[in-house]
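For reference, the chain that follows is the form predicted alone, supplied as structure tokens.
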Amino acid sequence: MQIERLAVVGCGTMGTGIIQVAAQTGLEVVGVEATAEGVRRAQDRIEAGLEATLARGKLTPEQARAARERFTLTTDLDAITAADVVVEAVFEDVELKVEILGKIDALVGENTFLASNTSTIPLVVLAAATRRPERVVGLHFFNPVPAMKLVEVIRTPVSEPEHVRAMVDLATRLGKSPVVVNDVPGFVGNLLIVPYLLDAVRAYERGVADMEAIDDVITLGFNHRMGPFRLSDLIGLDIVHDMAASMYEEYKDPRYQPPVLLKQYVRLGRLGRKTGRGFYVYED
């Protein structure tokens, strides 16, 4: 089946990134948000993303203009019915994702591919909310979507191989480097990165060093582009917290239990770059 039309349900940071990349690579895209205000914010994010990509020389003005003509945003979930693939990209909450996937499943045809952009929730839980669990595949993009090459393509024990291959082909068409992984909480990326981020917070809590020093050790000593505190701020402290809590619920492994300091920052609304303040303060 040739994929030409993509729908994205949930137009937050990840959803709008997926829409932007898909439109840039020639797909017709519709994005669905719950409210008119959500649509407005999504439009602003995509416009900002296209302008940033244009400024970096990754797009020509003509390509940016063509990308703008390939996507539409709406609050009408029925707009997904003509899509060849529907990507669910709502907030990382299992009950919400189950609800949305059930609605998507009821609207689209039997040959439509269903994908979830979940980062930690077991895909089998989400697939079970549909009538076609064998057609549900995980597409875990990494943030920021336009810049990051990796996509984890997640398969469950019942995922049909041809559907997995179709999602690998889609990710490749979007200019990404797909890696097929099995369905375990956290998959590969977050299974490994979340304990690292939490251990950095715990080291800071214990007074091992201040956070700037810990970041310097990682960037200067291990040649990482950023340390764990700046990386957490980029991801979003609420997202780091929720990923950790979800994985702790599954594994009951103390490595995944969110540290007290992380919980406090989230409760204060200091969520990182997106709020202007997390572990660091961002003037821009």
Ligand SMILES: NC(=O)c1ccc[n+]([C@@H]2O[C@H](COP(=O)([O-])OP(=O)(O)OC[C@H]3O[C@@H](n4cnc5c(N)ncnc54)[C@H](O)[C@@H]3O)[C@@H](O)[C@H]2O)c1
Contents of the next structure:
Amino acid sequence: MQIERLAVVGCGTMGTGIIQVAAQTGLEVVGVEATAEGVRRAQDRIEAGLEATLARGKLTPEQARAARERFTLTTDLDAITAADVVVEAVFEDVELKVEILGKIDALVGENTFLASNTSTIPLVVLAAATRRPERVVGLHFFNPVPAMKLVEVIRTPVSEPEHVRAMVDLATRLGKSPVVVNDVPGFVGNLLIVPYLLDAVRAYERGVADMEAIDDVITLGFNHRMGPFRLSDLIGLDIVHDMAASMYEEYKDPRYQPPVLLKQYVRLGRLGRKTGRGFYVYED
Ligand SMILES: NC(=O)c1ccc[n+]([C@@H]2O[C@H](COP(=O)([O-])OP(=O)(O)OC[C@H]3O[C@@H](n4cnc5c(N)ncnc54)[C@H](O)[C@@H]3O)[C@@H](O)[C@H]2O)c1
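The form predicted alone done, now the form predicted in complex with this ligand:
After this comes the whole thing, all chains and molecules, with the earlier chain placed first.
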């Protein structure tokens, strides 16, 4: 099945990135937001994303114009009915996602593929909210979507191979490098990166070294672009905390237990770059 029409439900950081990339690639896209204000915010984000891509020379003005004409934004969920694939990208809230997946399932044709961009919620929980669990997979894009190559395609034990293949093809067509992984909490990326980030906090708590020194060891000694504290600030300390808590709940392995210091920063509202303060202070 050739995928031509994409719908994205939830047009925040991730949803707008997906819409931008899909529109640039030549797909017809409809984005659904909860409120008119959400639609306005999404429009501004996509416009800023296209401008930034244009400024980097990765798009011609003509291509940017064409991309602008390929997407529409609305608050009307009925607009998704003609989509070949619907990607859900609302808040990381299991009750909300279950409700939205149920509504999407009721609106679209039986051949439509459903995907969720969830970072930590088991896909089987979302699949079970629909009448087509075989046709629900994860499409885990990374932030910022236009720049990051990886997409984890998450399959469940009942996923149709045809659906998994279609999502791999779609991600490839969007210029990404898809990797198929199974539906375990954290998938591969967060399964490995979260305990590493938490270990860095624990090392700091134990007085092994200060944060800058730990970051320097990782950037200078291992050629990572960022050390664990700067990376946590980029992801958002609340997000790191919630991912860890959700994996700890599932695995009951102390490696995933959020360290006290991380909890304290979150409670203080020092969430990282997005609030201007996290483990570090950001002047810009
Ligand atoms: N931010 C990241 O780094 C990142 C990376 C990978 C995956 N994810 C996942 O992607 C998903 C979205 O994350 P985000 O960072 O874009 O969040 P976000 O808060 O930026 O965006 C979520 C959007 O969903 C909208 N929304 C909420 N309820 C809705 C409804 N009923 N109908 C339509 N829209 C609704 C909100 O208005 C908001 O704009 C989450 O599942 C998250 O775990 C996030």
